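A single chain, nothing else alongside it, follows as structure tokens in the form predicted alone.
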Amino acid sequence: MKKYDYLVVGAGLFGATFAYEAAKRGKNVKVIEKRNHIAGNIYTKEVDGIQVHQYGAHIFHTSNKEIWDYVNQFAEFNRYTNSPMANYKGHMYNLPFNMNTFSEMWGVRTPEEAIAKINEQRQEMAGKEPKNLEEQAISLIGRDIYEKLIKGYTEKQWGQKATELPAFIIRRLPVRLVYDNNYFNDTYQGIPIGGYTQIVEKMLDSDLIDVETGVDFFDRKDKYLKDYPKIVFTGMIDQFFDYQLGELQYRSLRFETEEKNIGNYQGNAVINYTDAETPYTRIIEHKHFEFGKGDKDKTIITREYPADWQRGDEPYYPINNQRNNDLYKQYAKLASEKAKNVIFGGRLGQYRYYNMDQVLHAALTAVNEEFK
């Protein structure tokens, strides 16, 4: 058997970055991936000349120039600017909350009028301490925007009533008193021309890296731990330890992707459905991420449905409430004591809601720690 320095479990962005950097330093790396493809949740596949984001919309954004320069080694990025719309019972609003939103909602025209309206609506919570997410949102933005653009979407996202969710989930809400629909404040933003999969392909394209897909670490966990001197694990940290301290909570997602015999279905890459009655949270129309590139007579859309997570389901993001964060700290302590040859990384291994730039930063931090 070939001697490897590292086993990387998971061929997503964290695992691929670590493998790439280890190989650059002359290390032999074996990468195993449970799915039948590399690139994890950023995996894109071309259909009808359109790069389809298989696991939901991914827009790369960062204010960290080092991270931006790093990812641009592997792909050329376009100038896509995330400007989602909200559909509330057929009425369209711009996101994030800006002067276009307030004008559509209340007929106001100036920032001064918008502030006056928001302050008037916030009076409902004057002098009261918000006890839940609903009260927190109203105290920040007022009832109209809460009812139409926050309540239904949030309850679908978390699978709980807003009155049962803790207030700290919404610490602040982005209110912009300008007519600007750019969702992110970050300096750098875009989508790789030709999709995300190429980034991971290039990272793993080395004579020192061997990749196997369709391989579940847990089918041979004991053998892997015995055979490899060092393991980089990007799965669920609680599963690694057989849930011995209890189960961390995650949210899952379900995607319905459909080809339409029409060139343009909704006129925007992302439209959120913010009413409670619509079962999905958003519809993504993939061709708009690359400004309409692809078959002019076809389009691909994806409906995104949040779902409760149970063992065996795909976990998409952690639920970082106090109970889970405390439990994760116990798992992290267990890892430092009982799994000294394992590096835990990514959203699931570090139990954090990472954006892509944060995943890269965390992976490069792990690399620096490992090879200092």
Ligand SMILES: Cc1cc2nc3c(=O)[nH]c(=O)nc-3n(C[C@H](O)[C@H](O)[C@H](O)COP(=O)(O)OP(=O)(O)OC[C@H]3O[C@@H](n4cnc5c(N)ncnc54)[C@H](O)[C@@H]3O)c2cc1C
The other form holds:
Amino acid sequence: MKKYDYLVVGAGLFGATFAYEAAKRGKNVKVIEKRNHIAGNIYTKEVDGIQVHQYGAHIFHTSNKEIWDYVNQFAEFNRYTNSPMANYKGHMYNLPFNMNTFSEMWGVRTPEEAIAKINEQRQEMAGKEPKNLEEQAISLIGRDIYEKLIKGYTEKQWGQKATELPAFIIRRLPVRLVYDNNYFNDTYQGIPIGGYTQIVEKMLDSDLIDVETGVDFFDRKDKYLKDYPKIVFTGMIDQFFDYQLGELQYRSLRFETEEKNIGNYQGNAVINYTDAETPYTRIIEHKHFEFGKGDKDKTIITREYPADWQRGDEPYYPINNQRNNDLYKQYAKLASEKAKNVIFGGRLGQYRYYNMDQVLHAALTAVNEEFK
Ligand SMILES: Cc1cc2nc3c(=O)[nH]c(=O)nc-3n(C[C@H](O)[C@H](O)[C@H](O)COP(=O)(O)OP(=O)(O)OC[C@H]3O[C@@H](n4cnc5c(N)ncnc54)[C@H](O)[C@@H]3O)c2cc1C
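Mind pulling up the form predicted together with the named molecule next to the form predicted alone we just looked at?
Complete assembly follows, chain above in first position.
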């Protein structure tokens, strides 16, 4: 067998960044990936000239100039600005909550009128300590916005009633008193022209990196541990330790993608369905991430359904509550004692909801630590 310095488990953004940086330093790297493609959850695939985000809408945004410059080495970004809409029982509202939303909701015109209305609505919870997510949201923004734009969406996302969810899930609800539908406050945002997969492709394009897809680490775990001096593991940390301390919890998602024979289905890349009756949380129309690029008479849409997670399902979101965070800490301790030649990275290895810029930052931090 060829002699490798590193085995990287998972060809997502964390694994690919580590492999790229290691190869840059002359190291030989083997990458294995259990899916039949590289790029993890940022994988995009061209259909009808449209870049389809196979694992949900991905918008790159960051305020970290170094990370922005870093990612721009691998792709050119367009000027896409995330401005989702909400559809509540057929009525359309702008997100995030801003003057357009308040104007549509209450007919107010000025920031002063909007504040007065929000304060009047918040009175319902005056002097009371919020005991659950519903009460917390009403205490922050009032009942109208809560019922039309938060309740149904959040209950679908978590699979639980808002009155049963803890208040801490919503710490703050940013209210924008300007007519600006830009969702993110970050300095930089955009979508890579030609999709995300090229970023990982370019990272892994080196004579020093060998990639094998369709290979699950757990099929030959002991052999890998024996054969490789160092492993970067971006799968589930609890699975790595055979769930010996207990199971971490996740939320899953189901995507339903459909090709439509019309040029423009919904007029926006992302529309959230905020009522409780519609079973999906949002519909993505992929071509709008690139301003209508692709086939003029066709469009691709994806409905996103939140789902409970069980072993074997795709673990999209860690559930970072007290119980799970404590358990993760125990796994991290076990890792530092029993798996000294393994670097655990990424959203599953570090059990953290990471945006892409945070994953890049975490991977570059691991690289600096490894090669200092
Ligand atoms: C629906 C959704 C929307 C998102 N939207 C945004 C957004 O708009 N902006 C943003 O910045 N971020 C967004 N993110 C987050 C973004 O997807 C992550 O930051 C990023 O993909 C994490 O990279 P990673 O390498 O840590 O994990 P992953 O991309 O999950 O890569 C890990 C890889 O390891 C593989 N693997 C796991 N176990 C094994 C095994 N046993 N053997 C072999 N391979 C294995 C997996 O198949 C996977 O390919 C979103 C995430 C989701 C789920």
